[in-house]
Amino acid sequence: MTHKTILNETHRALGAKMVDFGGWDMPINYGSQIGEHHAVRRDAGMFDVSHMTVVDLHGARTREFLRHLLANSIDKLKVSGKALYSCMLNEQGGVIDDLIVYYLTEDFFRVVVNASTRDKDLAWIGKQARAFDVKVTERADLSMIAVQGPNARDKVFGLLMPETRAKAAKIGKFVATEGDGLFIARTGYTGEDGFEIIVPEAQAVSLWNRLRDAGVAPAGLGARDTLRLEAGMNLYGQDMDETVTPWEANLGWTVTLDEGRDFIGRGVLEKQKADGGHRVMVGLVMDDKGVLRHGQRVVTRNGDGEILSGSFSPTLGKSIAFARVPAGSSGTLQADIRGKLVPVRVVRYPFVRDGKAGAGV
């Protein structure tokens, strides 16, 4: 069965081009994905994320439990309305779903993750729970809409009441506030500023078409893809799954060893990061024409490698890409595009940041 947001129908009314995306029906452009791109990294762009699923968490031994279920450290959050990146693990030290955990009071935090994840997610969440006897509540009543670009914040306190609009005006990255009925936090998935706002869903039609009256842009998944893939950001089940450990991510700086913290997963991030010699991401740049893929080889003086992430950059006008390698590979490597050896150059990501070309790229 193929779930639909409450926006589905605004979405088609404007003309957008639907696909199915983790059993969601989902809109991919409005007619240019290059265009809506640019509006986003030169303006202001929005994108119906619904289908992410937000998960609430209740009870006294919350943070306690987050502890144990997170790589990162929960400890990091010491004041109401702060927000927390972090992996998710198994047993083995694999990626179950990247998240980002919201810290309200001791007894409640707010935590979004990854649409295609959701029945494993909440499956695991909910196992993990029961120790720490911690109420787990999907949220399924709730919408959200990412605004995200350089003039993004402006257009959307445009549309606040005074007090909302000084609360959100002075909140960092990676916070939270409400006010107007909103949940607006100061995150995203674009490398951009902006908000991601979590809004009642009989409220998200007339938020979205306000927003649209202010000049933000309808932004789909395609656009969404390019933009965080300029940003070096990973994507789930393509970049990182259950087989693949944050160091091999690329993900390190997510991952907390603090002394006495039994998180789970822990024992095999240790040993891997003793023993050294794990596989690594990397970022790719290709200056010769065409377009890295997810799939293709790359070729190491180590050993073979894969591209995960790949599309053109319309920000930078040639092929980038993530790509899985050995470690120690770098300098000038080679993909394999249909048979004939390209060289490609192993570079730092972002690939792009404020707008232009990262350093090195």
The other form holds:
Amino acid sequence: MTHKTILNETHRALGAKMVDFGGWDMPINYGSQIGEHHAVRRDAGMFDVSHMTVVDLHGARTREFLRHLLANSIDKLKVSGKALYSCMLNEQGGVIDDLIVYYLTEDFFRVVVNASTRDKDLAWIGKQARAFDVKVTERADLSMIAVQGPNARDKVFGLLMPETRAKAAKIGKFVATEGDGLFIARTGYTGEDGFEIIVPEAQAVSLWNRLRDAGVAPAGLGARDTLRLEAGMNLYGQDMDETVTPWEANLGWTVTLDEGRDFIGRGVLEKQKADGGHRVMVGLVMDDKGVLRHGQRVVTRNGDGEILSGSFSPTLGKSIAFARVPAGSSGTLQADIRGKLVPVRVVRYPFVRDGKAGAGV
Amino acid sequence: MQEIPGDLKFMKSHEWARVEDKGTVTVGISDHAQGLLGDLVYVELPSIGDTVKAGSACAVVESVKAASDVYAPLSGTVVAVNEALPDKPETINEDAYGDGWIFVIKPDNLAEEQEELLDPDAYAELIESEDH
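I've shown you the form predicted on its own. Could you give me the structure of the form predicted in complex with its partner chain?
Let us now look at the entire complex, which starts with that chain.
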């Protein structure tokens, strides 16, 4: 069965090309994926991300539960509204999903997980929550619109009542606030500033239309993918899954091996870290013409690796990718594109920062 | 969608072929195909002098989304390629049946092989049925 967000008809009326995305009928573009990409990098664009799963966690022991569930430390969140990016691991240290968790009150945390992993995430969270007496509630009644770009915040401010506007203008990055019936988080998946706004379904179409009237360009999931890749952000299912640990997906920065915290998967992560020699994820740039794609073979001196996320970068005008390769791979590698070995450079990412090529890219 | 010019023949895989007055055949991909692919970012052309067989892959078009082979509608020799495309692949998005042509073939047995191709009405019917 195909799910539809409340904005489905709105997308169609805007001429969107719709595709199946993890069981959801979603807009891939509204005409030009590259045009939408540039709109976000240069001005402001918006994405319907209502397919993502919002889960509320209630209970006196919620923080204690999240200490156990997440590889990142929930104790970094000390102020209400603060957000944290983390992996949720299985017992083998493999990534079940990546997520954002918001601290609201000691007995109320909000988690946003991926759409394609909804069922297994809810099952896993529900199973783990029982021991902590935490109530898990999926908020299917909520929609979500991401407004991103250098001018995104200003365009959102114009639609808010003065009191909410003041609150939204004050929050720093990775912090959320509430007002006008909206949950407004200064987060995103594009590398640009902006907000992800969680809105009751009944208000979502009107919010979308008001944003459009304010000059925010509708952007599809195609542009979202090239934007997040340029920004160096992982995509679950492509860059990591349950067979991959955070060390192997360049997500070590999200793992906190703090004293005495027994999170799921910790033992395996500690052992792999101590042993070393595991595969690593690197950023690649191809200066030749062509496009790096998921699944292509990468040839290194230490053995073969493979392209994870790969695409054309509209900002750089050439192809960029993530690849998982044997430890110690650096310098120039080769990608196997339809049987032809093409040189690719290992670079530090983000590939794009502040709308321009990152250093060394 | 752009209207389909009446002088074209099509493959089911969305290539078009136009028989020119001098007997050569110009080849491109249909407006429908460019729409499916989205913004094109790369075109790999055949070489002039290549011998191609009807139905064989002889060029590649890549969009942000996917790479797609372009098949030769007819057997023959490649006598021209659109040198402007590698620098401006978006030309195919903008004008699939005109400036977005990809290569020209001097066909070996035009009369026989062109019978295998679809006329504009049959092609329109095909893409109509694919949309549902």
